[in-house]
Amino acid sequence: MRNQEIRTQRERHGRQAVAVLPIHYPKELLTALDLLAVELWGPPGPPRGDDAGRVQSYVCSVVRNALAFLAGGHADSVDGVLFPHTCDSIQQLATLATDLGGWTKPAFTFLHPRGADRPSARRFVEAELRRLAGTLEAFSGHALTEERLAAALALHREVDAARGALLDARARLPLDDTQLYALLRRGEWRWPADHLVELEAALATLAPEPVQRGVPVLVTGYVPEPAALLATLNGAGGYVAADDYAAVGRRVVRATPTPAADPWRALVDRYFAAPPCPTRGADTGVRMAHLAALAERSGARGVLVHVLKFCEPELFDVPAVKQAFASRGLPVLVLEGELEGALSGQAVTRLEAFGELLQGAPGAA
């Protein structure tokens, strides 16, 4: 589908296309110099290529599969790659991809700061922003004027809108949670302007009334793959009320700020109007305050925590998760996992144990 969607791109408007490592990039850059985006997950499964073995074994599976993908030629159809400084291991990828992976097409960096808002990180992020602006823009042949950034920010805005009015009126859609999903992540490579028309769509499918679908459950984790651990947690009673994956619900900005008259003041508000990552130095007090408030929004009855194994950001988080919700009476299940391409039947068990528990504990559907 990625490959269909960057042929279209390319044939029918003549814009190239730009492999994204996660989690958070300037998305609306992109946009305003007609550059198609397409994320690299890993992608999951077992590392396409010899090169992972580049990586030592304790680095995720996000960073072994994606030098790998890219060193066996399986990117070769973008026109580019954008490394954000996520964490330390994807930040030194573009150095392996290039120096080591054979990775021979343009790269680029974008770093972003760690910690709360203050002057002096806003004052970084423009400056980042701009540099990455700069390069973007020889590389596009296209001029970043103010009106194509104003014009891409209200384009993301209005599908920031979309995705988290789907998320929020998740009881009344009437898809499961894989459908839902597969939805959400087609805005990982498909074109802003295209992606938006199908979350419309779909809000426009909404029932009057929430459809029952059994105990609701908070996920928040790194990226739901396999897809098949959805339809287990379906299968074991729950569904997904509240998100908080790095994927999709923690790059929803919803409070978003009145837009500024300056278009770059703008895409730095929004910047740190997204939701407390992790993976940005999000103070933890903070992050907890946030998937609490998720969970009630929700209703939600359980918490599942879906992490990759060697993560560091996500993983430093987990036993504040464990206590928070604990202290709330909440049932909290982690799972740990590489990108696989199936869900093992450990997880699967585990998963149906976790079903059961919801469904027993008071308040459940």
Partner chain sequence: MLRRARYELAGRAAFPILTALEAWQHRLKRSRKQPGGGPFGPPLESVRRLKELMAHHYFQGRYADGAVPVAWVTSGFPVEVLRALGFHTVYPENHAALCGVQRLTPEYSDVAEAAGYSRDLCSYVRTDLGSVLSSKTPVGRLPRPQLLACCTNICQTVLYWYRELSRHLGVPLVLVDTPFVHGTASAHQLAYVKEQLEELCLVAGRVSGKPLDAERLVEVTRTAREGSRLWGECLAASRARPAPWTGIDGFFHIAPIVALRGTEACNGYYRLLRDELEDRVARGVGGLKEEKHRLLWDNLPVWFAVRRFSTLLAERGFNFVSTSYTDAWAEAGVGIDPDDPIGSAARTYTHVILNQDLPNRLDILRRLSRDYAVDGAILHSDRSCKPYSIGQVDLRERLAAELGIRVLLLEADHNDPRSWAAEPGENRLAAFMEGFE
Contents of the next structure:
Amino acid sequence: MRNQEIRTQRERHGRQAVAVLPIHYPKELLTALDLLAVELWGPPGPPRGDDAGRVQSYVCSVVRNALAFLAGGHADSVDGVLFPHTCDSIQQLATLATDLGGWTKPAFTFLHPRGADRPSARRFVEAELRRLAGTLEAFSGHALTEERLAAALALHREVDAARGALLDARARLPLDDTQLYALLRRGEWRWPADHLVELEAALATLAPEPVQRGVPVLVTGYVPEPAALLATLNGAGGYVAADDYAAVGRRVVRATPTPAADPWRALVDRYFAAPPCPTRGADTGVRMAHLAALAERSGARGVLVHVLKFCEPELFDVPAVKQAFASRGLPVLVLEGELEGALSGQAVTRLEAFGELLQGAPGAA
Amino acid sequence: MKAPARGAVTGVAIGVDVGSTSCKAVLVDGAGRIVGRRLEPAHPRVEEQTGRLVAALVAEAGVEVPVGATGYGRKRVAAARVLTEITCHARGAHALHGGGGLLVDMGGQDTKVIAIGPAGDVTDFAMNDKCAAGTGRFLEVILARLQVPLDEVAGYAARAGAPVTVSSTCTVFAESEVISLVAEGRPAEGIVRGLHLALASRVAALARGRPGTGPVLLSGGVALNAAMVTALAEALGRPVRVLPEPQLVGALGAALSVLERIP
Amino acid sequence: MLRRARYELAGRAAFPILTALEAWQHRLKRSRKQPGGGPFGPPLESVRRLKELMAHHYFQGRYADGAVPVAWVTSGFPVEVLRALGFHTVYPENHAALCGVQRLTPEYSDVAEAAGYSRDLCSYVRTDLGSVLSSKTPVGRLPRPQLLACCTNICQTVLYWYRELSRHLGVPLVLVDTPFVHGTASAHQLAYVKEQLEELCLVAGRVSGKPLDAERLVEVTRTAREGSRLWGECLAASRARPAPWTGIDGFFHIAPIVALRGTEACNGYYRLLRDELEDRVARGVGGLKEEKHRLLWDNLPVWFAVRRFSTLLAERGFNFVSTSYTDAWAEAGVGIDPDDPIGSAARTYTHVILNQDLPNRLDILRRLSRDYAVDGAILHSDRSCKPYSIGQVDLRERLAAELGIRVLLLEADHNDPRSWAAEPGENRLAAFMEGFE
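Output the form predicted in complex with the partner chain next; the form predicted alone has already been displayed.
Let's see the whole complex now, leading with the same chain.
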């Protein structure tokens, strides 16, 4: 499917494709320069091929799999790779793959400042955005005019608005979680304008009244993989009513009432308006308040913390999440896994037991 | 949502608990007492084995009764109700103990810590991670290494003076650690005791931070190991109460859960 | 006033304090008392002074709160600013290593794990958070901080770690964020770090209750640079054959440059040490009685097994004559410049080994291998340190192929013995050494 999209975009629109490692990156710049972003979240399954052993087994499967994937030639249909400065491991992957072998086509980096929204960080982000834009201009052969950037910003605002609306109206959306996330995750590789069309089509199906009958659950974590997790959650009587996945909810920037007229200024504002994410060094208190608000708005009765093994930024927040919701009386299930194709038997049992707990079994139907 | 109070128990039922190392089936009477039991090493053909065990208990009952299933292989059992072993252990322990509390279930494949509410509902639970650390299997592997027969474990631990520190609770690492301790001439008794303490501290870490006073309830096959009970009480700093027929608690819970659904 | 006096007094008095340091030395001495005297050369005279210096530091720490401002600081933090403001600094990494040597990590980590911290997190972090949450420490007591000072140039982990400390202790956190360097740092990268250092001066000044004295900062910067230079001279003594001390000695002697950088006490100690090492070189006295093979070590030490490793290696005539870990403090620190304390600190603290790409790391390993004429290397693949470990599989191959030396990738952990399979691990080490014979 992804390769098909890459071919189509190339043949019909002359767009090049750039593979992008998780998590946050200025997609607006790529769109503005007619570059198709194709995100690389793994891929699921064990790392395969000659390069599978180049990263130690105590490193997360995103990095291990990505290196094996890139070095194995499986991403050769793209023209370049962007490595955002997400964590120590992805940062090391960037230099490992590009400097010591694995990726020979163009490679780009994007450095995130950590911690609070400080004036120094704003200045740094703007300069870093301009630097990346310059490199991408040379790569794409297009000049990044203010018009192009403004148009891309407008498009991504619309995409985010539609994604946000779908998540906010979750209870009225007649899709199960597997279907919903398949839709949302197509945004990781489809051309944004085309993705917007399918998001709007889904919005048109919203029912006037809630149609979800399961127990509402808040999910926070890295990425909804393996997809079997969602089916198991639905089977156990729960559904994702509020989303704080790094891949999904944490990348939906809520609209500012009056965006800045200067597109660069607007881009920087959007960068800092994103929901709090541990990989960007978000303040724990701010993040917990954000999660609590999400839970409250959605009426969530339980919290699922779905973390990737060895993912330090996420793991560090687990005690705070537990504490925050314990004080609110919401049960929290921490589910740790790899990017496997299927869910482990133990994980299934935990999810089902969590479903039974939320429904007050035994006795309840 | 709170579970409705029990008391709706009217008929007899069968509970099946298909674990990773053993398969358990019980027949309960109208008062929720175990009146028939089967326990066998787990067979890979779950349908066949559980079908046979259920048939044997049906024969004891003399009448077809509904079946509740739980455990690792629960979905492959022909049953009226299927629930996870977490909910079933809570239910079984609640019936045996006559109230809520903190339950530690140490089975072959995993260890669970379950907080049980006053109505027998699960209020919180934790399980050990994927690896075998903190499980019955871990003990079996290492004890086999030391050539300590399972029925003599308690005696070994009781005879030990100071425990020998075993720091690894990863089965593979601990096995090699034990090999080198033996090579250094450390007494098997001390190693056995150290092993139990290492394991107990792992379980205690799961249990810590979970509320409750009074004894910690213990179920699962490992509960039959007196050395583990002692070590666990030491690590938890609380008395430990071994539930009667600790291996059957999950199966009992499965049987009770099916009864509660019958009006 | 009284507290200040007590702090000063604690600092000046020479007490025979039982500290972890003593334990290390005790163990080392014991190993040297083996039949036939063991494989090690005569112990360093300076060690006694090192012990006093560090004991004094930790002892003084007990009386620091209320007397002087206290900051908990990451090892790569531009500490000169804090030093100039008169902060007493505590290095949780150094403290965690101390706990690691004494094998206290499993106990402390259990406390952290019970609080919800995953065992997959860095073992320094688990040791430290466990120590904070349980109030246990082998050094008597650590003074509570008024400020947490964190610099991301060694890893992002420290930010998460210090954020949790801030949450538990209710103390403000000041961050110096140094984005990763691919090739050379861009102008906006350096400007960003510089701006943060200027913010740091204000924030730390507010906490300490007095503004930063520019003259004092110049002076401290000069002292710190001199300290790094002296530490470099101590390390360079091992270019001689035989090396006058062991790499393991180096791991312990790193404490002053980490924890007391920018003080005269640190420099005075390293002058003493350097002189002794140079004297040993002149007299041909080695760290080992018989040095047969010279090794390079990459990554953090395996603190809980440091003595075991050194003995195993020493018994067969192997010595670590250089380590990228101890070298890092000599390498980076000399870049700071009293003529431009803030600007040079921004540049220097951005360009540390762990904040730069793998080609730079490979260059350092190559250079150390050649300068110290090693015939083998051990790359410690450290479960607890991703930035130091990712890439080592390739580094191993390249070093072996380019330099024609034997290189072992040894998987362990810097602080948690539960992640170390002693038996198979030691076997690998033995097999590696047999390859030289």
